[in-house]
Every structure is written in structure tokens, then in C-alpha cells.
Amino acid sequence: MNKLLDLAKKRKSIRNYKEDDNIELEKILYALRVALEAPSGRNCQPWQFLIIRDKETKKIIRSICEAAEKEFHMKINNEFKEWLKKRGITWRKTFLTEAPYLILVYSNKECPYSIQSTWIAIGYLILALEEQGLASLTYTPSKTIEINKALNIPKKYRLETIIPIGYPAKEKEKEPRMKPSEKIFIDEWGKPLKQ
């Protein structure tokens, strides 16, 4: 009855994957076909998906990302640093080489509402991956120009996220969610929906 809500409640961001797990590419292609059904501004469908399974390419991506993340982590404020530390999140991005697959999701900058439309497709994608029993993470690199150069991506495309896909190396609790009454208002700002 509430299949989509059940999937959303179950889905969590995974940062540690079992290496070289045997995952059927068809499961990933199914999830991508779901993502292609997302709505978009002017029906431009501005998204492009690049599947990476080659180990050497994943090493290049990880090296570029970690160099940028080191720089990023030196600049962040104390409150954010504490939040990251509490969750064990560092500049090291092992998931970029551990996960059997990466999907790099691009938006076409020439299309209207390309960022918003592409992120709707990403939402479809991660729920479809969950439906297929696959773990994922929406990792947004702090710098993307070097990745695009290394992969020969045309300039009109913006890297929105890198999604590692696989099976989790260990179980993880889902981050707590806020109550609907804290996030849903009706008729006026601040007036919670009562159920």
C-alpha cells in the first residue's frame, strides 16, 4: 500500500561498501530507466549518466576528489567539522574505489532548470536503487573541473553528484528524520498540519 514511503524510510546514505561484489548491471540499468522518467523543465531531460566500473578510472576520480576534499576540510567551520567528525566523515573517500559501480550524474547547463530537474531524477534513481536492494550515496564533490577534464566531459555539462553503488560493508542506522509537523505547514507559514 505505501511501497514508496517504505522505500524512502528504509533508504540511507552508505559510505562503506563490500569490494568487488557481484552486482548485476541490469539492476542499475533498471534504476536508471526509472530516473529517465522524472519530470523536467521544458521536458529538456537535461541529465546524463556515466557509469564507471573500471578500477583505474575510479582511482583517478578518487585521487582528484580527495585532493579537493583535503582543501575543503581545512576551510570548514568548527560546527560543521564536529558534525562530520561525529559521523566519521573525513577527506578520505574510500567509497569511490570500494563500490563496484559509480554513477556520475551530469546536468546540461543549456537547459532551463537543469539543476532542479536533474536532482528530481537523482531522487528517482536512489529510490529505485533501494528497491533493487542496492546501497547508494549522493556524494557532491567540492570541485569538479578536474574530474570533467580527466573524463573528457563536454563543457556544457555540470557534475551534480557521484553515486557509489553496491552492498554495504556493515549495517548502518538511518539518520533521524524530523516530524511532519516540523516540516509541513498548511495555509500559512509556521502553521503545522495537524493529523
Contents of the next structure:
2 protein chains.
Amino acid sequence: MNKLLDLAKKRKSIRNYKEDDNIELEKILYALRVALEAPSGRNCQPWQFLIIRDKETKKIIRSICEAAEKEFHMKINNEFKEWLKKRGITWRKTFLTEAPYLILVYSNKECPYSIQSTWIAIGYLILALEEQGLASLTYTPSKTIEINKALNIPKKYRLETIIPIGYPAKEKEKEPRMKPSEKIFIDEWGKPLKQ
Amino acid sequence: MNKLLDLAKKRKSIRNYKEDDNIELEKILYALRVALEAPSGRNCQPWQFLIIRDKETKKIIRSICEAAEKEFHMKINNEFKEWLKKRGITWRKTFLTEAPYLILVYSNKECPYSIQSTWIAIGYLILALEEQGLASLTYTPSKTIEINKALNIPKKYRLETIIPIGYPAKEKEKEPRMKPSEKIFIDEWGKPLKQ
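Can I get the form predicted in complex with another copy of the chain as well, since the one above is the form predicted on its own?
Below, the chain from earlier opens the complete complex, with every other chain and molecule after it.
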């Protein structure tokens, strides 16, 4: 048993993908079927998933994202700059064209708790991708209007995240997690659970 | 294999719990350990989990929530009233005192994408509870200030949801989900994936 914990521990955010790897669409579909089972406010199921595999479309998305990222990276403070540098993160978002698949996750703004519900489904989705042996990242572009225009997305939908999917090009360590004693309290705020 | 899909399909929102059932705290802790593995914006890990098992504290939380729910239920439209009635949902939140455990999930407002990241972790959590054979619900109270005051929560934390945990008192059907062809598009918006 205890399988979900192993899966969750193994799953890490991947920013470098092998290009053009032969990934069965069935694996992606399996993971999306898992996501569709998530609960949602008033069972509105606010999510919509758009799978992109066409190289030209990925290029358009990447160029829009990188233009916004360049602006963003000019404004950030030194501490965050250092954090990014350590991880080799720049304004370049190569994963948007390298990854064989992108999933754009949208939420219907007219549904109650649309953001919250959609992110539960994203939690389901990335675990299911891991179960299929596929790496992923939840990349949240800073400007989404132009992407939505380029892809003809109806106005009531909000782009929550872009998830590149594929096999990792480089091995990397998972970012460390804080201890349960720091994150789990019992009976009252600040009282750690004895383990 | 295909275990996560089975788990996700089985998991449903439960509003009626058996009281005082003997649930090992270890099971709750297991599920929380899964949640702590979720990814988060800048690895900030914005989540804090507060486990409540004390009957008196649960009563206080329930009475605050029900006062707000009474107000809320007076204002809702007929269509939504009908939806609630069909499911036997009223302003009464008995699950807040019936369930042996409540987990209050907080997000640190100072972290980037704190809401999104915390709801990924909630997705992980409810799947892990299901894996442990425990039922749950993500209940989002409409007013949280008084709860936070009663529990001495520092100002920078936002109450995202209250999750009652236990064994179901009544069997119920899972709310139906829309078809994958309605929710998954490929290559362009509106183009369903052939299955």
C-alpha cells in the first residue's frame, strides 16, 4: 500500500524535456480522466483542458510567454534573482517548445470557487502523470491575454496554468520540503504533532 | 496499475459522518505527509494544516459557520436553492461536529500563488485520505474572520477550507461528471479528443 506517498515523493517539477519523444496520447488521456474526477464547487466542473502538440502553436505560446517574462525578470528583487539563478531559471521558457505536449488548463470564471476547484484537479492531474511515468511542471505565465487571443479562447475562461509534459532531459533533485512538525499543528495553532 | 484513477473515481464528497469512530491519527498524518509533497510557487510551501479533534472547539467552529450560512442561505437564488434541496444541504453543518477530525487548511498570503499551490496540496490530501479509506469534504465557510479570531490564527494566514474526516454515516452516489469529450480539447479550443 502507501503508494500515493511514494508517487507524491517521486514527483518533482521538471523544466528540461527530451524533444519529440514518442509519448502515447493514451497516457495523457488517462491522467486527464483522473483530473475530471476532482470535486468542485456546486459540482460545476469549471475546468477545461486544451492539449497542444503542434510545434507551431507551441512556438507562438513560447514567444508570448517569453516577452512577458523578459519584462518580469527586469523588475524582480535581488533575493528572488538569486533563487532563480541557483536553479538556472531565466526568462527563457524552452520547455514550452521542447516538451512533446502542453496542457493549457482553463477555469470557467462563472463557476463558484473556480480557481480552487481547478487547482484540486491540477493536483490530481500531476500525480496521475507521475503514475504514468511522465514529468510535468505547473508554469503560470504572467500575462495570459495574448495567449488567449492567439488560441481563440472564450472570454469566460481564465488560463490557470500551462503544463509541459514529457520525459526529463536532465536528472534533478526534488526541492526539499519543510518538516511535518513545521506544517502540521494539532488542537491549536503552533502546537506541532508529535511523531 | 491504473490505481489512481480507481481512487479518484471512488472518492466523493461526504456530508454525513459516523461520530466518535476510532480513527488512528496515523492515517491522517499519512495523508498530510502526501500533501506536504505538493509543488508550490517558488517552493514557498504556503500551506499550514491545523487538526482539530476537540469537541468543544468543533462546536465553536460549527456555530460560527452556521451563523454565516443562515445569512447566506437567505440570499441565494431559486435555482441554487433547488440544487441544494435535492442534496439535502441546508445551513446546518452537522459534519463540523460529527466528523471525528477536522483539518483546517491555511495558506500564507505572503507566498506567491498561495491559493493555487495550497489547492494542489488539498487535491493530494483528499486522494490520500481516500487511499486510507477515509471520507472527506472540502467545505469553504463564507466568513472566516471569526473562526480565525477564535483560534488565534496569525493575520498572514488565510483559511482556504475546512475538511471534515471520518467514515460515512450514509452511502451516497458520487455526483456525475461531464464526459471527457466536453472537457478535453486537442490542438484547438472546442475540438474534442477522439476516444
